Amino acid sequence: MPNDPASSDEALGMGRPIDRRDFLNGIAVAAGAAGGGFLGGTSAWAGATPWPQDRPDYDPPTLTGLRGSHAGSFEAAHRLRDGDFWAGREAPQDTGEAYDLIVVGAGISGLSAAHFYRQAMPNARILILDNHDDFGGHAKRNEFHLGGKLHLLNGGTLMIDSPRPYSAVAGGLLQALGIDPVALSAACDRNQLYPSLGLQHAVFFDKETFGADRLVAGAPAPYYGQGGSWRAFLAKTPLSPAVRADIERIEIGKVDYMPGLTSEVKKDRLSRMSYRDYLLKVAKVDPAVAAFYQTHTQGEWGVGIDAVSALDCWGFAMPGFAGLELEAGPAPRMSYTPAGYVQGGSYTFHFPDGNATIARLLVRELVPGAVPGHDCRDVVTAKVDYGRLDRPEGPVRIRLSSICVRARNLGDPASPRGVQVAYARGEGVFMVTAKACVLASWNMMIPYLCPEMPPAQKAALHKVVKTPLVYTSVALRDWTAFHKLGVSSVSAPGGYHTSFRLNWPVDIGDHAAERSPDRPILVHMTRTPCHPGLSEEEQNRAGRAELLTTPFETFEREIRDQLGRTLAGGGFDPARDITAITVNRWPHGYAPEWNALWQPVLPLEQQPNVIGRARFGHIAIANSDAGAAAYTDCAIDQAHRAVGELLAL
């Protein structure tokens, strides 16, 4: 949403004090490491200056500003990609450390790999390296202390859900961690809190896209899951009568736009056209209708309706297909209805910080004493002792802010005698060895870490282009504006962030959802940097470049402007009411899934993710990329597969 020329930075509150601890702590950490004062984990070199993660006040979930892929987490990797990382460098410093297993990546897949390896080899020594300043990978925790109360939001993956039932392996891991999603959902989910206060979903029509700024609450079923009449809702919008009529026809009409064709033929045609083309060329709606629906697919797939097949959108219960009378069956990606997943989908539940709690439970198991407590309820409010993560006496060690720059088999990959891993930390490069290695990092970096890999495998790994996205957490001094306007969540088809909502209400352990509108709360905002008109992969590449070059100041200005304009009717003042902002920037976000519009149907053994994940000597690959699905169960299953490959050697 472009800035309103009438809105000055002063009116938006750009000059107001705001919690930006990342500018102090994050840059200080990088500067300290770059200065050469830090030599490595306290375990490796007696008398070395402690790394930040070993300091008593180290608490990355509380940092604000630009998070996600934060400064210091990717620069060495980019230099490796560009071919100049090793130029002029001395050989890596040998730490003398030797392990049974080295895991590169402390996300859900990497932590799960360590768990499965320890299950099979209880006495194994494991080192986990991660490029970020916190563990969890995309399972990022945002923690705020507002008005004397702990507030949590997900900065990355949110749900324990999948279009498929969890496998025995993935479900078994949740059970081993004490997570019963069905019981937790029944006991902890407070989804009726906002409806009980009369709050509804709303759509914000911005003047740049729709001709006027207008917030309209109460969008009806089926897509928004609320009662009411589409005609009454649309009458409040700034849309023309012709556009309103077309939207009503798409939403509640039962027109067969492909008469005389069988369901099978219709599905085939829908799989080869975008939902945008279906609306414009088949249903023949006004072009302004496409603008209304353009961002409906971004939350699930990271791109707009121009890059998602119409068949996928039918499977996701989007409107306009009722008259086609298509036979039941899965869409290419998934099948979903407002009542839940069909075709055997999984249970759903999320902790207040999303899947960060799963990561915390795994760390509690792997590094005893690092995360106090005993179950999945008390872990939510537990304070992590980061100083315990990388102790010399620990059988499992987690070393943060350590970017892997090389992983190679010692000897012939066909019969190696172990692996050697080099990582960058600050300005230093260090080397460790192990019997085996799991690369639980992003696929596109693996060819640079393992240049000796077969060309076909490297080419397959390079084909993975992850979906960029932004999850923003905004702290407000209160939510009276939402209450006055009668809204709890907002879709913004033309907005910089295409949706935002009041924090999901979840009561668990000592964490209680906020119930009073005059108290502080967090707002979750979502942005996917799309470039309509390009293929999905090209949009992802362009969006990734955009995120890496967008400063925090731009995000802050857009956030203040968007919330100010949307909630103006409720008395919201961005300069007064916004107290902190965390922007979780993920240039490499969702694992990509097959897209019928742009990719051919291939046998399993020819699919890039399958070719790319092949074991290479004593190096195995585990991540959601390897499973071509952006779900937690996929990350866990791929970890189990990779560990199994190594244990079979």
Ligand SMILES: Cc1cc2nc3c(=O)[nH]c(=O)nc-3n(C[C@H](O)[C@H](O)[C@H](O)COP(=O)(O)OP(=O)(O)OC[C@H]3O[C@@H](n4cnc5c(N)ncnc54)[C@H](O)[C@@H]3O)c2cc1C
Contents of the next structure:
Amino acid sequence: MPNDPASSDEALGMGRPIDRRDFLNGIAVAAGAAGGGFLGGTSAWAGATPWPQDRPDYDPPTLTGLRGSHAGSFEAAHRLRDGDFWAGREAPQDTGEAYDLIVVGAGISGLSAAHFYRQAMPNARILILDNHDDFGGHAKRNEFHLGGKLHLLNGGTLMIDSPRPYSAVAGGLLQALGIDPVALSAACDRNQLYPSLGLQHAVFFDKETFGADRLVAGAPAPYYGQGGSWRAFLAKTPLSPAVRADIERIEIGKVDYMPGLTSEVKKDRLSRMSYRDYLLKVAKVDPAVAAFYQTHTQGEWGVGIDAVSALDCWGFAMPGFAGLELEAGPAPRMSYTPAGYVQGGSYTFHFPDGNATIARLLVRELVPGAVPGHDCRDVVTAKVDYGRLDRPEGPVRIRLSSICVRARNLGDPASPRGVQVAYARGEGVFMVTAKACVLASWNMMIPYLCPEMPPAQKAALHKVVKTPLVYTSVALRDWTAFHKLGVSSVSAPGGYHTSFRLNWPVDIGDHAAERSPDRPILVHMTRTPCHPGLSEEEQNRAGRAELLTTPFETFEREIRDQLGRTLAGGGFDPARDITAITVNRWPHGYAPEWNALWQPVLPLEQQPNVIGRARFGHIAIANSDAGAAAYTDCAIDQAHRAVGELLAL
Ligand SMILES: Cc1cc2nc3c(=O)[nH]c(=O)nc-3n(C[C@H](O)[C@H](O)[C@H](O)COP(=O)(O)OP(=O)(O)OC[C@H]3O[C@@H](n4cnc5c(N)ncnc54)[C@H](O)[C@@H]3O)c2cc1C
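I would like to compare: after the form predicted alone, may I see the structure of the form predicted in complex with the ligand?
So here's everything in the complex, that chain up top.
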């Protein structure tokens, strides 16, 4: 809205001194590393200057600005991909460090791999490397201190939740960490807080997409989970009567749009057409109806309804299928595992920092003393002592801001003597050795780390295209505008962020949800940089490029404009009310999953993730990529499999 005075930089508050310390610090860390040539951790051979993670004030969850794949975390990987990383470099500096196991990737998969390995080999010495300045991988924590109170949000992995039940292995790990999702949900979720204040879900219709800016609260069940009639809700929207009638037909109608076909044939056809095509060509709705539903699938799958099968959308409880009388049974994407179909979802629970709590509990167990406390409640407010993560005396060491650039079997991969791993930290490249290695890192990078892998395996790994997405955390001075408007969460089909909501109200340990609208709060916003019209994979590639080239200022302006326009009726002033912004950008986000629209059903041994994850000498491959499912249970299961492969040697 460039010519709208309300959208001028001044009105939006672009010049305001919000907290974006990390935006500067993220670069400062990288620059400091470059200039200082720091060596690793507090190991005996380290130089006098401590590495940032050893500094007493090191606290990455509190950093704001551009986070997720932050500056300094990915550049070496891109140079490796482009073939110019090693040009003109001296051989890696040998640290002399030797471990039983090196794990690349301190996400939930890598941390779980260390857990499983130590379970089998209690005296094992393990080094965990990660390219980010914090551990957790996608399971990152955003921490704010607002008005004297701790406020938390997930910077990535939102919650314990999977379309499949957690396996005995993944569920067993949660249990070992003291997490009982069912008991926690019953005791800690405060789902009734916002409804008790009269706040509901709303849809924001923007003028660019729907002809007028309008916020309409009270979107009905079942999709939005609230009462009220569709007719009453739609009557308040700027949609034309024909479009409203079509949406009502899709939502509550019981029309069989595929008469005369069996459930099996219907399902087969639905699995090979997008939901968008189903709406437009089979249910024959007005094109504006497709715009209304376009972004419904983006949170779950990172792409819109043009790139997801209608059958998956049926499995995801999207509307429009009631009259088809489809037999109960699996929908492909929701329940597909490399081994076949599994039905039924998992238990769910959202910790205030999402699954970062799982990562923090794993670190507490692996590095005694680093995360104070005793259970999954006190860990929520515990402050990590990062200085303890990489101590020479520790049996498990976690080395941050250290990107693996090489993993090599020593000797013939058929019977290696061990593994040599090189990692870049600052301007230096360092070498460590181990008996074995688990690559729990993003699988598409493995061919660059292990160029001597068999060509078919490298080709399979090159096929991994992760889904880009952005989780933004915005700190607000108060939430009186939400309160006045009677809104707690908003879907914005035409918005830069396609949804946002007040922080999840969870009381756990010493952490209590904010209850008073005149107090500060965090807002969670989701953006998926989709490019409708392309295949899912092409959309993901284009979205990734977009995220890597979008400066923080663009995100900030869009956030201010969107919140300002959406909440204007409640008196929201973006210049006054926004006090801090953290943009967690994930150019390499969700693990790629099987998509019925573009991919054939293949036998297990021909699936790219299965070919790609084969053990290579003493190097085993974990990460959720290896299981082709973007969920925490998958990350844990894959860690268990990878460790099992090494222990069987
Ligand atoms: C925004 C977002 C929301 C999500 N929400 C959920 C959710 O609600 N529930 C759920 O179950 N799942 C969710 N997921 C999926 C999530 O990916 C998995 O649940 C899980 O956290 C993945 O763990 P991982 O260890 O396999 O991978 P990651 O978390 O990606 O960890 C891998 C780590 O390895 C690092 N790495 C990569 N290459 C190298 C290298 N060469 N050297 C050193 N380190 C390297 C990466 O940077 C990363 O830190 C979400 C994902 C995203 C992006």
